[in-house]
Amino acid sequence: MDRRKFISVGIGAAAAGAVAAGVKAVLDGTEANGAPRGGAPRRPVVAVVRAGSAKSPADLVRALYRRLVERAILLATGASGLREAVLGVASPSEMVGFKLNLLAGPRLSPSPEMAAALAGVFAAAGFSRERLVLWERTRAELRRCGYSQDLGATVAATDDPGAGYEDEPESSGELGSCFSRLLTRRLDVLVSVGVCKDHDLSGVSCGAKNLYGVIHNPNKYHDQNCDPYIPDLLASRPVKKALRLTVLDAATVQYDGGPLYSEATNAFFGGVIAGRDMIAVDSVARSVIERLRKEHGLKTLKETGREPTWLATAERRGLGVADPARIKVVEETV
């Protein structure tokens, strides 16, 4: 690392207080901030790691993404070493699926360089490429976003021959959906690999909303700002048993006009956001989006009628922590 410091991403007064109180304990290892496999810490850690030398997405080459991903996973897990951090998420004997969010196209999706860096971190911990799966709904989305090259992992789509969705729907709360057979039959571990963007219906679309891509009928679940449908999806058996980690490619932040790319309301951020608690990760990402909205003279998401109330619903159900005051945000520049 060239330099290390804590950077401000506008996480709000309450969250800033939590960071000030908790950061030293996180870095010193004086508190248990990791999670048992498949779970999340009581006060989850979210890592926000940015590239100080990068000025545009073009600067985020694979080697730089590798440094960002390594630091983010290490800080988010609180492990003493990178291999320990990865093995706290999954075992090399397990199949790990990195669910990508490629809906918006190459300018607002996890980049192949970032995905390759993430796969490389797992490979360095002893995972074979056959057990690492970069996965999206359709093969067309993968090709469109550049996932036809060798990225050190298997690339798969739900619409591939022999995959598809389960024949029978599975119920969870108000959700009734057929899940991708990649998740139900092939994968042991689910890693959500999203981006940091606002959404015209759910308020934000980061780690959790990305998982609408594992069901066959996501169009049915957008009423009421996706509340309670996103929590219902996270509580579903296929997702709950497999979800272990969330990693956001925050090269840029779409602070308005999402879920598709809009150049006028897209800001360079140059970072990676990661954590074991998906709700905590999305809460921090929401704070980044809200800060940028304020800087550009826009109303808050609540004022626009797009408050992501599903975050608080998920917290009430014990699916994660949404309250910024209860999240330890570790921020670093590399």
Second form
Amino acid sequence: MDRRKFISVGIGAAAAGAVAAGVKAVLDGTEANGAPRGGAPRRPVVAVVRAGSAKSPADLVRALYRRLVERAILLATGASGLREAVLGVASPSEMVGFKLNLLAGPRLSPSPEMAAALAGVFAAAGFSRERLVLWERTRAELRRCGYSQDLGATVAATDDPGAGYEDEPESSGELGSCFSRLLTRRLDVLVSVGVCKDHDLSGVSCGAKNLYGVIHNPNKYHDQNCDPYIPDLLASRPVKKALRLTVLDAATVQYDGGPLYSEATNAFFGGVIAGRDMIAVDSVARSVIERLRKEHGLKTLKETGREPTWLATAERRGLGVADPARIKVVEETV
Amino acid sequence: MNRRALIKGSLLACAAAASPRLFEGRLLAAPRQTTAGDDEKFVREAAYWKKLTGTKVECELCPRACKVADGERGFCGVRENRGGRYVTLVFNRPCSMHVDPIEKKPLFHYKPGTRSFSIATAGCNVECKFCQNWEISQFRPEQIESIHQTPDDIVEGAIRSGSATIAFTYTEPVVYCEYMLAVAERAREKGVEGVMITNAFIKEKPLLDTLKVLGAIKVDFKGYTEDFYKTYCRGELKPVLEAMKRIAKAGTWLELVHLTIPTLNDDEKVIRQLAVWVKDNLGPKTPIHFTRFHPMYKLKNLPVTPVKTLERARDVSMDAGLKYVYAGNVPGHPGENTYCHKCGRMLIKRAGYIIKENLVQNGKCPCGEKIPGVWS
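Next block, the form predicted in complex with the partner chain, ref. the form predicted on its own:
Full assembly next; the chain just shown is listed first.
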């Protein structure tokens, strides 16, 4: 799909205007990280960077992912340089955890190549590999998705010996869970590394839903399309204090049949979506999914009874911006 | 040592005690049969589910009726959709095994003074904020220590430990019903009865199947309002009431426990309504235990239930017409004892789980009145 079509169908006219304005704003450095400046309302930036030369996920090799990730982080942060962008997210003295979503297996999970590229961007900014942790719930999931190789970072699982979950539950709104000790004791910074996919209960599973993997009892929080449980999780102390960046491996986008891989409802997208505001990132990802659903003659998520209402709930609670009209989408093809 | 480590330790110790190997003096040489990295051996096709469109399935075990997409689990966390086939992850997979007095369940009118070989797997289909066993009930099976025990292993352990019953307890047996049914059927063949300690949040078909193989059921009744079930348990009252009526109708021995929590479910008016409902629908001789709450899990901000509250609940219920009303978790309290509903004589004197005296003979009071229950 070309850029014009993406903008016109996916984001909508209002958001399209924001894209243009957003590109200018970001490149001018007039606004960073969606933070208000000069009394202007907060407008988070979401970067959508796609590989123009790629025709299938196999084309997205590490070097190409590296370019995508670099541009995405640069645009999403509004920094003048990549090092500055990364250091705006975390300090090299901090432990940075990249929470992967490997539930769906190798065909619909963040690829190791993308994760390695992401770790490489941080390494280039001065982070030692010991301070970069690619992690998921179980070692089995990591193995299954190819995370046994050297990716320039530490690889960890909550079910590793010595890790596990906290002994006592922590409450946040309706949610009460034991959090992974990797998050509560080992990591300072949380980067959600998800995919862009449909989910049969939460509507979409991108950056936020990925974080169900940091608690011991995610199966308890799928009622009512995960609303208000996802916002509760994002508002929880362990997540809130650590979450700084969301990066989606959008090599493919699954627009129906999630959360597992579905050959018939999967489209090549060839990109990376990133932002500091997770709700904004997920809102943009939702737009992409809705657009693909429309293109394939499917009902909207709302019409199928699984509208991701938790996005609006999260916005009402000040956890991010869900309204597309208030998000600056910066799109670029490399 | 934290609580989870204690549970794990006692599980292994009890498994050892139950194992025939212990009696052959070779326990320490035997490998621990823990489940780490070995989850697939506990997978069986689940009972009580149906296919929906595509690979989606609907669980038909409990009223929650989870609609589960491929790769996902139900609310209980122990049943999973694998490519359109619904499976249980906890067959042969107990995470807790103990030999308890039957009074600990509590079942006061069912084989009193006997031992009950008590087991649980991970998982629960509700989430009570006051759960006393949340460290196993609210976790997924792969997150906690388990061992491999076939139905034959369990029955053999029960017999060797001198237990009259096998109790399916601690977590929620409904979620591991396939395993429970297999164990209970095998146990009955060997002269050991199965008893279930449950929230009774179960659909009719699995309940009726369960009733065929169990000797007794104790229902952990949460509170007599829909709001309490919804707010504090993420469950529903109405299906529980229906299930209890079915249990009573089937003639399976039934007792109720009402964990009485200060300010949340201790309203005398509501307790009276519950007592009247029990009398009218389950019978006035159905035992009910009002037990003392201790702060736990997500309800740590409330005090221990005052004894007076339990006494008042007991008085109100008896005043409403119930004949066997107990005060629980208050060792030595007169409300722990059993009194003949006709002559008022104390028949069973208890101190906690210990029976100090039992005058029931052939199921009767010395006055000749038949006492409801199963006495041998």
